[in-house]
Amino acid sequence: MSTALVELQGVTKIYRLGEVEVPALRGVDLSVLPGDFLALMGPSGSGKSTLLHVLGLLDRPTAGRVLWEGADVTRLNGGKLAELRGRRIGFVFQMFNLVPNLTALENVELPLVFLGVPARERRRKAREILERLGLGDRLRHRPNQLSGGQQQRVALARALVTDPALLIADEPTGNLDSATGREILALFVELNGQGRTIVLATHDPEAAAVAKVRLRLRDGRITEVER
């Protein structure tokens, strides 16, 4: 049996405003295995993001544990969770969260730069992950001076150009007409069909179904899988 890349165990969450407690995710059980390709589904409020953000380690479980390929990394201090994030899991965000300032290909090298990779090779990296993703003559072109689909693909290949082990995606075509969103999906299919694993967030039932298991969210709890 596959050991999980990333496995929850009785993870709840509860977020706390003033005096009230407000529960995001109530004892969630699942493991994510090295090629899997997992979409969340579910209304708003139902949990989808709080999820996200635990399997990608940018939030802590108020109870329950995290597994990493086996390892407990629930109570990890910060800067070996910040380290484990940055060398093992990619973010592809609805709003693209690019940096104005910055042309695409220096957009696509921050995360090499946080790692500490010399200029010469995150140059190349992130101009060869550009041109795979069909973006090689818009390496100096700024966020404005791209379309909706050209910033999400500059966005994609920020979050593979460290060879993240797990991708995240969150309403990644939330933000783009339906042509261009499909386009962003067969660009999911194909990372995934070369063993890239991916967890997605959507409200789409067209993204959705590119995934190889759904699952829905009600209420912070998992209440279907289908496959």
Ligand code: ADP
Given for the second form:
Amino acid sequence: MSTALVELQGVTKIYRLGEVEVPALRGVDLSVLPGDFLALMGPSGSGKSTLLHVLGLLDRPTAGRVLWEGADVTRLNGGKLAELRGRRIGFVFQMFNLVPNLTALENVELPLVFLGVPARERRRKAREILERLGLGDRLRHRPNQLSGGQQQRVALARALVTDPALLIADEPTGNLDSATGREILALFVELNGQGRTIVLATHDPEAAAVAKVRLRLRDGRITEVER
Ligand code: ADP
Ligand code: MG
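Let's compare: the form predicted on its own is above, so bring in the form predicted together with adenosine-5'-diphosphate (ADP).
Every component of the complex follows; first up is the chain already shown.
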């Protein structure tokens, strides 16, 4: 059996709002293997985004352990965690989260700026991935000059430009009409076919259907696994 890319062991996450404790995850065990394509399903508030944040090393669990390629990263310092995340994980969000005053090309270059990649190489990589995603004629457009589907493609290009081991997508089709959503889902399927590991959260059954494995979350627990 191969080593998991990322593994959660007994992960609990409790948010504290003043005196109030909000349990978001209540003991989650999960292994994401290289080549997996997982869909997290479940009603709003069931803990999907929190689980993605812990898997993506954006947030730490309150209790339990997070292993990245077999190494315990639960207590890794913030800088090291950010570096690991920047090199190995790509994120796509429902609202695209592009920087409004940057062009498509500049948005996609951004993760490479943080990794210290020289300008010429940055530009070449960003252009290449945007062309691959069908946006070769939109390089100089700003987000507000692009359709929702095009913006999500730019966001996907930005997530992929570092060639991450793990692609995490939180409701990536939640803001798109169904035809455009299907185009984005087809890209995920293609990427997974090329070996890219993907975890997405969705409450759209059509989106979940393209994954290889569906996990159902309820009140912060995984209650069902369907292959
Ligand atoms: P989902 O993505 O499935 O809608 P979330 O992971 O966003 O679920 O939320 C799970 C629970 O944690 C909910 O009860 C939500 O209100 C709570 N929660 C999420 N983020 C925070 C936060 N930053 N502060 C406090 N509570 C939060
Ligand atoms: Mg969510």
